[in-house]
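So this first bit is one chain, no partners, the form predicted alone, shown in structure tokens.
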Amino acid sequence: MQAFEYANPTSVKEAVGMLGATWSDAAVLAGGTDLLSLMKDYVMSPKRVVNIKNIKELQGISASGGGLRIGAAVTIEELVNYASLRTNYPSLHAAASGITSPQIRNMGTVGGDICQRPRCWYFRQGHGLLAMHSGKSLVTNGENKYHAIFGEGPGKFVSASSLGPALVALGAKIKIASASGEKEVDAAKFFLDPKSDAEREVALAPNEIVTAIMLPAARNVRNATYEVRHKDALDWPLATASVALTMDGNKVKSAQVVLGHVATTPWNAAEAGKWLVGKTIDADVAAKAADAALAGAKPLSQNIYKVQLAKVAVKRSLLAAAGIKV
């Protein structure tokens, strides 16, 4: 990798005063299981990296307002083994726990998790963000069977987060810090489809941070993750479902259903959620709110498979959530 300068700042604010104005500048340390396989194959090379893992402020799992704060340099090991998180948002628990690798677990962090870099290999050989060539996309014509089936942007990479779709879900908030101060972003905007290469996918300046992930209380949501792997080690799914329910009764309230690793972003299935309103979960409504969650997709040449696999994750998530065994 090229030579970089290495700071080590003991707060937030310390931390955002040495990142610069464009990406090239600086790059943010956590756990690092993202970032140093990146400037390793050349595709970042910032002229310093801002370690932040020795920042009180960004530690630790603590009540609030009802909800969770969690720091961002929380690792998903302290995340799996929070008392609550099983009980009140299985959704993120599941989530969190298919990360299986013990050393990812101890060294990636939550705030890692939602800003990594896609794993589209397009990408990670330097062909850029959007993998375009004289204006036209490597991926609509090449080796696609990992990549998304919504979107109508350039971008055909999906968000790599494991934490994304139930965040999302959940109605989680982002808190982000810059010299100017601190800002709270919906998750649900935070990972953004970008039309360029000198984009990127979560609502991040250069000289920003992600500080904490705020939930809300969700004693009365019921929620669940599924997700559909090719094997239970280390690996990213195929394709996840999140669901969050506010129940009148038996009966839907709400929804929420975010399906993941099929877009460029965790993908709100709107349609679904509004579907499910007034309905009983069983499986028949939990099928059927399956289809309506991909009726609109557009797979590619090799991935029309994710299509039943993502069907599968609707359906088990929604009788998870509902308490029903498959």
Contents of the next structure:
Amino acid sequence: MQAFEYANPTSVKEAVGMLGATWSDAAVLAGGTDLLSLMKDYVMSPKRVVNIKNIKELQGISASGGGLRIGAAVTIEELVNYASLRTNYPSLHAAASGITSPQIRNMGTVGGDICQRPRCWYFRQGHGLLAMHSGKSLVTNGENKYHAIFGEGPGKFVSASSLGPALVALGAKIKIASASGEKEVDAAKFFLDPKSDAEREVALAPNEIVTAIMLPAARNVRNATYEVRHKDALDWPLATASVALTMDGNKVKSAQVVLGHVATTPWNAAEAGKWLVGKTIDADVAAKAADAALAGAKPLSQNIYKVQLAKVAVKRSLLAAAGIKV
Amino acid sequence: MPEYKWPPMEKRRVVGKRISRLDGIAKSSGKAKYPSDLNLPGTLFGVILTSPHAHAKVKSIDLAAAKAMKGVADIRVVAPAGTEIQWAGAEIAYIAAETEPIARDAMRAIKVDYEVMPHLVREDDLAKAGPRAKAAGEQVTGDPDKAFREADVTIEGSYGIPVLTHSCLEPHGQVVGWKGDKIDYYPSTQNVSGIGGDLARSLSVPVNSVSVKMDYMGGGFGAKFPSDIWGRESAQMSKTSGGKPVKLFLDRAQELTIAGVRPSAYAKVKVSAKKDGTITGWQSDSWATGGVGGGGMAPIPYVFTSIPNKRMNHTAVSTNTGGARAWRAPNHPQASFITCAAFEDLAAKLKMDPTELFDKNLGYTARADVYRKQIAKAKEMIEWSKHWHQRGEVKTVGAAAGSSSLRRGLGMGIATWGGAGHASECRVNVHPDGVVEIEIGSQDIGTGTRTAIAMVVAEMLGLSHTEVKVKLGENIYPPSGASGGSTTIGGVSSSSLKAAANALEKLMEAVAGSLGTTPDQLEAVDSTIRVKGNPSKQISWKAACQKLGVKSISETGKNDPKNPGGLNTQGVGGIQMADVTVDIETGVAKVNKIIAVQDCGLVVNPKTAESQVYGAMIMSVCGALMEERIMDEMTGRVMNADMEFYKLAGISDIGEMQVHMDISPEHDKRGVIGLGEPCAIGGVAAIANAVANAIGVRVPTLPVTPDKVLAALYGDKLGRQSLA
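The form predicted alone done, now the form predicted together with its partner chain:
Entire complex below, previous chain first.
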């Protein structure tokens, strides 16, 4: 680990002032469940580490305009235990509950979840975000069973965010602070597909931090997440789907279908969403929507199975959202 | 000399009782200190620079920048220019520094120039191994060709089980300090009495100059016998640093890459049988790797060794990967899986219940009666007759069972092992204040050895197990064998029984007069010494010891493996059965329940024995459904040298477990037999066979992961098989 300077600000303003113009100047420390590993492995070597856990403005969950404001430093455990989450946002509740390590749930934060670096083993072993070697993709030519099945870009890692797909499906917004003030970005636009090793996978500049996640009202939005997992205990899901439906009687008025762990970002299956409009959800409709959602998948040499898993996730999340037991 | 024998089953007061391990609280509260917890004043921190290449020649090493760094105590190159590196992770240089950050910075400041050479790191596709594959010769018994010609039915199957790593929670390593001509050595080891000599030899110093101390250790599974290069180099760095202790433990990636692996085993198998299920022939073409040295043949056909007509060919594949070490029951889980999977496939083709097929062929085993009874007991425990179905019949699970994608199945696996006691010496000291100390150069590697020794001595002395103190983990105590191959319990129980019997004899000689009788008329019961047949004539243990005056009793006992005198023996059988549910839409398999029926002779402590079987069954769940070392041909490296993608079961992944220790006069009279290995064998086959039973097709290679289940069910369009 490269020696670093440690900063412990108590306000957002102070914190962003401590960040730098480049990624190597500073890194943000929240739960610390991953940053220290990245630093020990020299994947990230910031000159300064800025702890944001002592900033009051980043704490707490509160009602806001019919929805919720979730502070960036709220832990996953706090989120899971928030009273109305399971009722109004079962999709987010399920995604947060899928982080099955009590240690990580107790330490890890929602801001950390959406900003965490990919788990791609080539990236983690120091081959860079895109894992290119002499012009060849290590992922495409190597061990890719856990990698992407969607995306035209050079990156083949999968977004590691557990909450991302649910946030995108629910139409959440991400609040971002910099020295020049605060802005809001759609969750769908927060996650990026990098085109070079120098880029990042989220829409943050080196001197910006996430301050909160804003969830819109969802009382009439039927939503659900389904994760296909190899293990129940601590493990990354193999594929997930989060759906959010507004209904007109028993017919779908609008639908968001967002897949997780299949691309460099939460993957918006827009065709499936469009196709669902006007349909009444049953097992057959859910299966057809799943086919539509995965129609454009381009699996790599070892991960064709993820196409099937993502289909199952779409189907089961739709049925769950519609209240149909499987 | 007293007679050395186990008290009759019905008279035992301590041995055979369910006693919680003596160090349980210390371990679970964190009070127990492991070698890696040790931080002595002035300790230097050691790290290892390893090769990033799987196959390369070291052209040059430049230490200048690293040596110039403040706080660097010593750097020792172990792979100088000209060395051919054979796997990624191989050690290049050792560094000791005042702090971990300095050591790691220095490591990164060392410049190594490599000439990179072609590598082979995967062996699952034998066709790609080329000249790295070496045939090990053919073994033929009987006339296999005739057997296959005349068979009513023949099955052919491909089966494979990949390389696993030991993944010890406490990595390999030690704290070691060189003081004058003595060395204080605190290793994490399975070999307290032997490892000091091993280190001494590697350093060319007298064997008795090394003091070994280890109270607890965090897992070895067969990989922690030698002192290793890191032991030697750390000792050398301590010496050059004026004797400052050097603490060096492998990091997680190193632990999973270079500290030993279990070899793989792949085989194409053909089995022939008569209509009634009698097996007539076996043919196998197997291959394996355990690193550069290749890999030996798993003992197939397993257990059913007397099949009359057999042909076995084996190929050892040399790969540029970290070398193999013993792994709990070396080669047995692999052999059990390959054999039991082929038998299960044969039973499916015959439309037979596999337990009947196994039963029909028990004559080919060395322990037919034991296995027959165990199979019956295991079937009862898993409710075989209620839940088993023919392969291809659909047994759904869940409320809406008709449309459910969940399929349930049962399977079985078989095991055998030796387990005779190793050479062991023990000393029992009885002091005039009544204190009893047991000194033995053994180790408790988590199996409950400490507790078992206390129980045996307490039994012999008529005391409670809390009234004796076990001192182990140091090589100043009488030597006892390394803990490997299920040899410990037989060895230490026999030596401690003898030492206790000898000590008791001396005590009785000291007190007989005061009780007005001769020593042979005395017995030790309930913390008293009393006259046989006249319990009112007694003296308390404490009072008896006071009669020793100022002189303690110090008596030793020895287990000689060539002449265990009926106290311990070898040869056990075990049956495990599993009940699984597989989601045929996702390919995810879950264990509902796994059961074990295991004989192991006289059981000293049923509670810790069962606990050991539970651990083994959890390992089986991991091995069957999750674990594999993933090698990348592109970079030549282990992709999952971590606890993230090297998947191990968590509590929620295990399912229900039941253990039946086959405790009976019939087994008890055989004496003590080791348990560590036999219970870690059959579970993998049981789970794999249960999956085949559940989904109607064989998943040929382990672990049974979703991609492979989907490929087995629907072909390459939905999944991927790693074996052609």
